[in-house]
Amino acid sequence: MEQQAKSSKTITVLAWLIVLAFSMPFIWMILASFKTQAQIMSPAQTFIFKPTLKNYSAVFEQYNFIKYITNSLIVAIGSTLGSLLLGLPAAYAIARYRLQGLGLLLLVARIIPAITFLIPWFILFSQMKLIDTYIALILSHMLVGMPFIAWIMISFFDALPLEIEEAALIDGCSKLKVFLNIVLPVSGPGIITASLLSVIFSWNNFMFSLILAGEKTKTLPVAVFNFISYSDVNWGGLMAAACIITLPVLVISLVAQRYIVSGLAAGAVKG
């Protein structure tokens, strides 16, 4: 028993240690957002220093960030709401219907490396004058977003009851109303989780928007090289704007973490 209780705190500490060695980064990133440049270059202050919170105001008066986060936003939402548009159906018939040819492209789009499709949707885009517009970043945070939320929700739909289904049928209801009406519903841990992964991934893409973003509608991760010039970094800057870019990723993250573990785990067991 004694052997068991020291076994114990031993993994206990072990695990502790590691948790804090990975995360470290986050930690001097953090610390790093209230410091001055020159605290910042100073391995005498890395933990112990006069804190200041100039480089958030800087964030938000000097390079207007509220701006950029207004632009995530809309993408991150548009792209999901998009992306649930699709994906649904598209996951319904295949899981009803086994439409096996439609599976496969969702995931083929999924698996290709996202840059594949970049110089296309560039030139595609170019063509009709879209650069720097949400359209285009909306649809093509869709290409990995919508593959995404079908192929989640695919297991959800399998797993339902076809009794319930057949029972509306019989009562009247067109498969347009099943659907809508008795499927959707009884699918929400599923829809949520996606569409909370959806919005996160959205919300941290970088590559799309910085060939497809301009400064209209340039988002947060682009916005970044805001503090980054030829001959200087504003790391106290760049670390407060990586702050509040993780900020609401791990907000979701914290408040979502069992219903995102209970949906995606739902979904493994159902599949």
Contents of the next structure:
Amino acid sequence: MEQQAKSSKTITVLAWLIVLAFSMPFIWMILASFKTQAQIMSPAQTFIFKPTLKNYSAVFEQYNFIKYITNSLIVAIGSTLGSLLLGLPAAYAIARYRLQGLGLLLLVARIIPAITFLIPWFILFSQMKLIDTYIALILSHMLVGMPFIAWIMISFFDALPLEIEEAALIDGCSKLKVFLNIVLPVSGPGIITASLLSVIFSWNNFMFSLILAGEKTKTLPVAVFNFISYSDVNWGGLMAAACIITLPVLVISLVAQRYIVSGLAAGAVKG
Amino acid sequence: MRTGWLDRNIKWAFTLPAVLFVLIMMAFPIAYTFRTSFYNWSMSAANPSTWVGLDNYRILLSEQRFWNAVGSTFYFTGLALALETVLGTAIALVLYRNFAGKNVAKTLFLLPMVATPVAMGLVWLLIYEPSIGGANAFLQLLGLKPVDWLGNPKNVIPSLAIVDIWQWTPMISLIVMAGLSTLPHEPYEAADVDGATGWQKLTQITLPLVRPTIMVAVMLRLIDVLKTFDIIYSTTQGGPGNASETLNIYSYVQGFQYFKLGMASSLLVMFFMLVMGLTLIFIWMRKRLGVQ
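Next up, the form predicted in complex with its partner chain, please; the one we just looked at was the form predicted on its own.
Whole complex next, starting from this chain.
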């Protein structure tokens, strides 16, 4: 008994040391975001320093981050809605009619390097004058979001009991109505999980925006490079910007941890 | 009567939009990239695209820079994947146990994998900064000499692998923990009766039983590590020189910095076949190991 208590104490210490080690980059980012350039340069002020909010005000006032936050939100929400619209019915049909071949097709999107799509899109979107528009960004982000949402939802729909749907069909309900009025309302948890992760993937996506966005539609991951000029790096501003980009994702993940963890596990194991 | 038609064909009506989207946005671009790989094209009106057959491939295969990118890709992938697997499994075995604050700890531990990669790449740029960064401050604390993490061609790939390990070890742990939770109790009870030590139980029961799960995790990571882009672009952009230029970065440079779209396309065709080939080899190996 005593030995067990001791071993669980060792495990507690070890586990929290691991968590602390993996949290260090976040701690470093947050601390530096409240420091002046001089404080960042001074090793004596690593943990104890007089915090400043100057970096954050610079991010919003000089670097106009409200615009990039808006762009990121439009693209993330737009591409997630589009992905749900295409992905939910497809996932339902694949789950109910066992269309495994189509399920596999969705997986190919995961294996192919994304730049393979980017060259043709860049050419196509240039010709259609769609570079630097939300449409181009939303469509490209949907390519990550839609297969992911479909993949999570296939296993979710698979696990739903068939009885209620069958009863409704016998009562003369059309299949479309069954899907809209019976299946979707009970699929809330699955849809929340899939949507949250789709929003996060889009929010984090860098490569598509790097090539398809311009001054007007630049999203946060591209805008953050404004802090690096050829001569030097504005470290405090850069870290404040990194916090502004990362913290929403981290907070969502902590608040909705139940959904996020199950989604990541399902997406990883199945995907 | 519209609903009647829809009801009879719901299987196709529901999947068609998604399939069309995938065909237009994915299949067409792949075919187009394949075709472009046989052309010399730099996206300018002065130089229309011309058919060059296999020339792009021939040039790339005879190039030092291409083989350097192949080498970097394998070095980075091998190093990151091996350490992530060992570390991820070990951490899963710790975090799977019961301890104070387990749920909070697990969620905090998973945060690196949802954090925006580019932002985190830039944070690591500060951490690796030779004179003001945290990495060298830590080494000094241990009484070690400072290291030029990203500036020295010899160190840059291991340094970048550390960033990938930091960000993605949690994913291996997450999957392995999911595998651990499905293990049966009986073998452990039998082992207890036989008086097995904790280490024997670990190496002879737990690890063999979770091996299939670990293999799945490794395969998923393999696919993604090969394609790492964000953290390399945001820290070194392939430098110093071409020391950290992987195939993905090199394709980007050819396509969107030099605008040699034909050359970039043939690079991508080879890169795609490499990722596909390694994935298939891995699936085949897993099947063989599974049979034994």
